[in-house]
Amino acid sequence: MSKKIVILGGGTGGLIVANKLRKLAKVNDVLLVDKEKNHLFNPSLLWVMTGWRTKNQIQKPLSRLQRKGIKFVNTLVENIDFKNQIIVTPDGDMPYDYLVIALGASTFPERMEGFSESAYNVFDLVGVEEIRDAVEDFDKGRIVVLVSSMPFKCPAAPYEAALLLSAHFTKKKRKNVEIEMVTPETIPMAVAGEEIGNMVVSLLQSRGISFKPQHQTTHIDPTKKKITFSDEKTLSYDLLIGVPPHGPPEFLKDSPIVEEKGWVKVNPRTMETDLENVYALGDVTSIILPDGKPLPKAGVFAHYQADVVAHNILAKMKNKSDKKEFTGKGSCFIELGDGRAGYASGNFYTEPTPKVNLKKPSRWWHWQKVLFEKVWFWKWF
């Protein structure tokens, strides 16, 4: 009996889950659902704010998946009826035996005052194209780049988005330009430990960009230009680029899967729900570590969540029970603007804390990243 496989999400583990099961769209429906007709490759989000890509250059249609038999659905989803198994959306009912949330964390500018009004998105293409342009004349001034908040997606990219900056106005030679790094955390990246947060800081200080940690973001006026933190001190800025708030998506709050701030609880292992035949992957979910902290939420885990869900999904409707599990590996580039690249790399579910490395920033992890994004959509469109 044919059965109907949806995947809530296009971005990178709705994305490989689709491709890993388009086997089955032979015999099963398998459909992808996204608010967003294209996959925007967000690791390369920071290069078109360097204008190193087009917004053109770092998306794909979603629809292109349809000539693998995978059929693409543009719509919002509402809600989810999970007793009946059925999606909600404004274009009609969708049921569903297996389903795959692969969501991603949403952001929310309007959750944190002035932000909207004051600070440009460094996770949004409008927002990246708009610091491409703010930049291109701005010769004189502070520039702030601010986490207004915890959790936020990919750890390094406003650390990479500072560094990129400073590389960008170093080659224009404008001396008169201040950058600043501010955030909620102790230290960079702090889950993947002191010795990588504290790299990261040195690499900030080495282009002598000003290192603010443990500033939480009460408000921001748009109108002074003024930043007030939690302690009532506040920093002026002249031009401001930022974190927003995340939040997992609205229409999940009080469904049966998820936990007290919203995220999805799964198996961190299996990545199952606490429902049959639903599972959960990426930003969306809520996995806690064996330190106690958040595993971050990052486009690498959601890569290799997916393979586990899509092998589990196979197995499960072939009535196997060779579970595949995901083990904590995960990886990312840094990104330093002048050519080089780090590359930090280990597994967050070593105990008692993840075990992490960071290899020297040189080219070679540069050019693997460019070689990473051609392949990425070579592979799977």
Ligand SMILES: Cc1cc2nc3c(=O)[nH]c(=O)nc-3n(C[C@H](O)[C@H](O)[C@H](O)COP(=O)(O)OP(=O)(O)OC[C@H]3O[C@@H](n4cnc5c(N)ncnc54)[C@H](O)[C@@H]3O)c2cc1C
Contents of the next structure:
Amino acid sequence: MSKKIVILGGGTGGLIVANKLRKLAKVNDVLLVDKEKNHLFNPSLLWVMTGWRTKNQIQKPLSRLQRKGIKFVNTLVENIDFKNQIIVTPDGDMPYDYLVIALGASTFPERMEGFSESAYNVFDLVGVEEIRDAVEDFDKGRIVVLVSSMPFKCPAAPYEAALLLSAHFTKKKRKNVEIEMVTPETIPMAVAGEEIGNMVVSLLQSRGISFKPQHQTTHIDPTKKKITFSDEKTLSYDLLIGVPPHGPPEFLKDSPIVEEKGWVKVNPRTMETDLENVYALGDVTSIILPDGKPLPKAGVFAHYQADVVAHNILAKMKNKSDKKEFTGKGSCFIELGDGRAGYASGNFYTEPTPKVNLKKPSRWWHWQKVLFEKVWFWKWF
Ligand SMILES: Cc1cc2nc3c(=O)[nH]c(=O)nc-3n(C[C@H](O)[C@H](O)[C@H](O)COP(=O)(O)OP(=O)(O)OC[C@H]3O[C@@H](n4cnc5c(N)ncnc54)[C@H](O)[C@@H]3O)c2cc1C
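Form predicted alone done; form predicted in complex with the named molecule now:
Once more the chain from above appears, this time first in line as the rest of the complex follows.
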């Protein structure tokens, strides 16, 4: 009997699950739900900031998946009635037999006093276009790249933003622009280990970008252009580029599948939740590593976890017991802005700590990222 598989979220993970289910099983009832009309390829957001991409080049309409037999519903998920297996939306209820929650981490600029009025949001399509325009004529003063709070998606992204901006000003020979990178983290990408963190700090320093770790912002004053931290120290800026506070979807707050902070609890290998036939993957989940740190929120993990979820749903539907497992492997590019990129890769599930190494920055890795972007749209749309 045909089953209804509903995938919530057409971002990195949801897009792949939908494709894999179509391809592997020719299942007819695959429904993908997203509040946005377009899939956004986040790794290229910073290239919009540098002017190397337009916003249209890094998005594709999710409705194109209908050609592959994947039904796309463009609506907001307001709630999930787990007991009756129903998705609640303003356009009506949708029943499911199997559910994949791939809703990502939401951003909440309003949760940081003064953020929306003061900062350009570097994690948002509108924000990166605004930054592109704002830095065009900026020739003197202090730019602060601010991580407002933890956790946030893509541990490398704010550092890439600072490096890309620095390369922009070097190219334009604007010597009177100062860049500061401010974050609550102890070192960049701490989960990947001290060696990687120190390498990123060296990269920042080699560009003259000052690094201020362990700075927890409490509020921002848009009139005085001043950031206040938890120790009551302040920092002034001329241009503020910020990573907004992140959080899980609010409607999941009181549901039976979340941990105390509202992220979805999953089996870290099979991506099963505590409820039968309900899976979750990617940024919406909470996975604690053997060293007690959370698995970073990154597309590469959502990608591999999506493979696992698609396989395990199909196995279950066919009453097969061969479950696929997520191994904890992951990698990411780190753009430097001068035509080169670094490449960090490893396994985050190794004990006692993740084993990650960083390849020497080179043009090769930059071009690998360009190729990855092309293949992404070709393969999944
Ligand atoms: C600037 C930037 C650069 C990045 N670069 C990289 C990189 O180089 N490598 C890497 O691995 N990761 C990178 N990431 C992180 C990566 O994009 C995310 O970790 C990844 O997209 C997570 O995938 P996901 O499927 O869990 O969620 P998402 O891709 O965020 O998808 C969630 C989807 O759910 C939809 N949604 C949310 N709530 C609702 C609702 N209530 N109703 C309906 N739809 C809803 C959203 O519209 C979205 O389409 C970057 C992120 C940013 C911001």
